[in-house]
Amino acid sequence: MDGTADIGLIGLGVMGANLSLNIAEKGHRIAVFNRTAARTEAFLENAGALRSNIVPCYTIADLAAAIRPPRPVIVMVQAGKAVDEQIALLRGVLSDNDIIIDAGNANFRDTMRRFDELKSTGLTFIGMGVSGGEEGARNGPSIMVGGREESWKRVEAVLTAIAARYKGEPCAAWLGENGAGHFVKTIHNGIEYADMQMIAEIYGLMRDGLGMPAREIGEVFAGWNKGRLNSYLIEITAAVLAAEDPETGQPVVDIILDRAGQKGTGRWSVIEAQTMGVPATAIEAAVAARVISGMRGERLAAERVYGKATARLDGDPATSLRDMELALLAGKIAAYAQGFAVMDAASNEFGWGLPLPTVARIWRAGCIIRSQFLDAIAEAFAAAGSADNLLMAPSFVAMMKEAHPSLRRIVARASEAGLPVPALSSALAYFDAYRQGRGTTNLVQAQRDFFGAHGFERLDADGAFHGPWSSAAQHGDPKQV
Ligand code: NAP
């Protein structure tokens, strides 16, 4: 006998449990399974009134039997091997037209492989990025779907019902075939790395350059959250900086070790950007900053050798703070421009046809980088004849013209004081290189020709040329090759 549940879910960890409650709350009957039965029991105890929409299962076969065909099953377990294991188990109990939805943070290349592996089985596969953490999963995440469009149509109702809403519009969308959803989630996280790192750098300038205590810094961020920087990350930064450690009475942030973890999505963003030849320098700097944060022993030793940066940012603090707000805005524009450029390149490379305005729209609520800024990005990409790079969209040109002098001042002053601002300075360097009509790689190309006879193009003639710097025997005549 076929079951009564509309959908199934494997993995009742932080994300799976909250997503299940969200689905049950929206009136969908959900069958759930977790490898460790005790977790299923604990989940049921916390389900309250939603328990009536939840079917607990203690084997994968029971899970399959509990769902009405064609069965959609969400897999929300640790990315990697565990996903392959669950897919293998599901293949034994599911039948034609059932849909396996991997909702974890998969590497999109794994998603492409799984999509291909399942092609011949009659099962369909969806790779689905989910952002918003625990709170988002429970109350409305941002959902990025990759797979066949007809598979999306079959789960669209439940996914749009549980997604966050921005002015009534659901933050869930089908973005393209196979790995599109997980790729977009990866770049979302890459941008998130850059966003968080730039906020941390500005916090560092206030703490070490202006000597401000955490509470005051929090108040500045709270103020900025009412302006153009309004965003979830700025909001939680203000809240974090205001929090006190109940045991010591100190600001919590002051007793947290300065060593940041990472699970891979930032690094994947950078690897894919490099593979496609798209500069994503602010994201790279943010990933590297987390790596350097992990080298605490070396950092402490180097500080003993080279001395601590003790210089303060001079000048009027109020002016500095105004500059910092604009610097953060400029850095953010550059980082988002890079992230969207990476997605655009991947879309061409993998033939996804990623709808960039839709990506920006479904990030406006529910996800960690949610902000009103994304509404402006959605509008910029949706505008007729929209620019390839966000830096060239008219509304962003105006913002960047206003903000980049502040970014320049802040990076210059930080560097004079010896305070590290790697993501902000990378963003500035990217902007300066991007808008420099006559660059300096004419010299690089000359060097390459000098030692490797790679040839170069000329400004004043078509063709490939060698320079007059070597013997004719070694590099041939200095004429067109
Ligand atoms: P979590 O709380 O650590 O839970 C992990 C879940 O995976 C548990 O249900 C665990 O089952 C199950 N699991 C692990 N290895 C397994 C295996 N070999 N076989 C079967 N089940 C296995 O993790 P989470 O935070 O919910 O994250 C789940 C996925 O969502 C990950 O891909 C994560 O990257 C992604 N994600 C997380 C967040 C976040 O903010 N936490 C946000 C977006 C996406 P047991 O109870 O038996 O151990």
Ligand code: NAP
Given for the second form:
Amino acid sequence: MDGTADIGLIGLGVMGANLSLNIAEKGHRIAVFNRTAARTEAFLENAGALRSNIVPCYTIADLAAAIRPPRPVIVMVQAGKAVDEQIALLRGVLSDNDIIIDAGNANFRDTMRRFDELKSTGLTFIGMGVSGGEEGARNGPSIMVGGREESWKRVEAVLTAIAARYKGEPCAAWLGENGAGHFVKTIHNGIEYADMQMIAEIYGLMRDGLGMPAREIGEVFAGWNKGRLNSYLIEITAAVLAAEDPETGQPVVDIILDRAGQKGTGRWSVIEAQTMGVPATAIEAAVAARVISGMRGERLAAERVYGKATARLDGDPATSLRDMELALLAGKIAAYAQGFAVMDAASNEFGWGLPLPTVARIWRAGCIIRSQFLDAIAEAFAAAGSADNLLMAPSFVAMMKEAHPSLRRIVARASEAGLPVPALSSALAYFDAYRQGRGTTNLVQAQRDFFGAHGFERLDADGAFHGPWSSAAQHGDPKQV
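Now show the form predicted alone, given that the preceding structure was the form predicted together with the named molecule.
Shown below: the chain alone.
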């Protein structure tokens, strides 16, 4: 091996193969290795003119020998144990300052562990979030990098070359040490869950509340995609709803089982939000909705017992559709506000110094949640004296004042009709709780003090106090809740 490749890659599955072709196409020489040689051969056969920039390797040692030091190697295998196995193999062939890059959907806590474990070996580690799916990997993804800044500088030329571009600006950036990149990717996916769920809820209101067929619903989404809701998810929703099954002639969406899977990043978003003490209720509702979707047998049994919701949304359909558009906008704002608040809290917790405006910018192209909406988010967080929460940024205050009455009407009417809108409802509840200057947890504090003597604060004095409760308090459960 001649050691002239700019970078290496292990794992020629769909994502790894597409990423490799993208790197080769951008003029960078890449060494590739796959556990099964047959897949490597098949990959080369399909590489066409790009083959001249690809170095096939059939052992890990050959892969290391083919790369120019310090050697960066992308690991594109299933998250978890398989990554640790590849790291163990690479430790036997790599040298000081070489870089192992995990580009899978890893739990950021695993990334932090791996980063620390490699510190004493002379090797460095990058946790790299990649968004955009198969198409993004081949034609330009959004790339979120966490690790040492000097490691980023070694691979910056390659990664910025292959990243998606927004008005000429590459959607790739170094975001901080150790797990920063994978954490941002996790929250990206959490926001994606919420966005998709709210779109599905609005689709359900049109289908079940207004009796609209799939094609007409798709036309509405296509129209919305020309306005403030312009985004990849709205665009593909319109395309999905317009598609027909070639065998039956029915809309494809009408013959798909209503049971959605998940790979874990949505749950991780919820867990980390709870760990950080940051409410992410729209994301939580979206994750729960997927769990409930998997309980199809129970749902069908419950429908037989309680009856199917048959009520329609009353009023003028055109007015309802205008409200739905604004409701989706308001829900989207709340979900993004929650996601960015979680990232901000994690940044403080782990000392990452996450550049939130940069996060918004690198999501503007290539990734699944790309939308024109992100320009406004980047500007809001970059503004001098920027708000702690997106809901307090002046431009978003104006949007929410316009949109939240529609969200309120849609949630109320859906509830009356018996049509579930869990993510939209959670977004509204979050907004209402966030803007309520005096909430109701004063009563919760009184209850906790009554049964557990936990104490409370007063509005009119500093310090901790106990209430004048009767001796009945002694009969409560003294455990904290």
